[in-house]
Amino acid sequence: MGMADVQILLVSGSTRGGSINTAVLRTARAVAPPGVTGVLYEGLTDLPAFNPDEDREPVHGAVTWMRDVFRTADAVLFCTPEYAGSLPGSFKNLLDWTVGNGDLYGKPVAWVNVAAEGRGEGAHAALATVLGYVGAVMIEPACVRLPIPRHAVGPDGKVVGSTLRAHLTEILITMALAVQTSTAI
């Protein structure tokens, strides 16, 4: 069975403009198999600060649009550093304002954890507290620790090496199996 048009919403955790996080995502997007598309989200800095009580329509039109993007996509990578032994406060942002409308619920997920070894642990475990709370589905095989080295980001702002490109494909396959397998029955 070939893949067929699945597309992997790409989420970096980071706004750091020089983020590997977002390097790797970059990269994700640009080796993506045929029939995978990567697209990149960039609307992490546009969101305002959750407020439950703004949580109805009509929302901020970068809630509006955020929700659209997670809508549409058929799977959700994740890539994010840890701040203070935690998820960043603009990342989490942004998933609190998945709660309220079940935009992850169902949805297959993975999350690359790129920090150095003993590194990132914290971030990775808030991240799976709040995916399995929003009811998403964790692809297990594609969630991986692939440390990268800041010397390992190019000036196109990608990752360069055959061998960590050749990973990042190889979880987008792994997502657009289980996507495909999932909405196969």
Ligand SMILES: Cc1cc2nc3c(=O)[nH]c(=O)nc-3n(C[C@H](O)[C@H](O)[C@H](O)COP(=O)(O)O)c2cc1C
Second form
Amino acid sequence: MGMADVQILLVSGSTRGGSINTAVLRTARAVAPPGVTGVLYEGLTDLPAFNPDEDREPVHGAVTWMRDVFRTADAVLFCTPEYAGSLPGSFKNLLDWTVGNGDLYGKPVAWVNVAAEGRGEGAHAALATVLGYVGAVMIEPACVRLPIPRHAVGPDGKVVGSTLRAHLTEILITMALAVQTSTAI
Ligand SMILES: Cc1cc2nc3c(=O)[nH]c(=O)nc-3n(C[C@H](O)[C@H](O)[C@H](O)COP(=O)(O)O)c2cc1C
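Please supply the corresponding structure for the form predicted together with the named molecule (the preceding block corresponds to the form predicted on its own).
Every component of the complex follows; first up is the chain already shown.
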């Protein structure tokens, strides 16, 4: 079975210009296999602070746009740093906007942890809790640790290294196959 038009949304938990997590997702977009399109979500800093009172029509434009790109995506790949033993606040803010509206309910998802060996566990435990809470479907074999040192990010904002690139292609293939299997039933 070939892959056709699987869209994978790439969501970084970092707002930093030189972010390693964003660089990894930018690289994933560049090495997507045929039939798979990686779409980088770049609206994290545009989202207003979550407020249940404002989670009703007319909702903030940045929230509408975020919801549109999540709805269009067949799957979502998260790549987030750890802040103070947990998720960065602005990323958790995005996730809070998805809770009441069910934007991630039933959505196939995966994560890549690029922190050094033994680091980032708190962030990923928190992410797993939230994704479970919102009813996302974890694609377990696509969830991996790929420790990336800061100097591995090249001047083009992508990660240098053919092994890492091959791993990212493999992750996207695993995710696309999971999407196709779940929609084929
Ligand atoms: C406010 C803040 C808190 C951090 N807390 C942790 C932490 O608890 N555990 C950890 O392993 N790294 C922590 N770090 C280090 C970041 O995870 C690390 O710098 C990472 O590369 C940032 O991701 P980015 O390059 O995608 O922005 C922290 C960094 C910042 C700025």
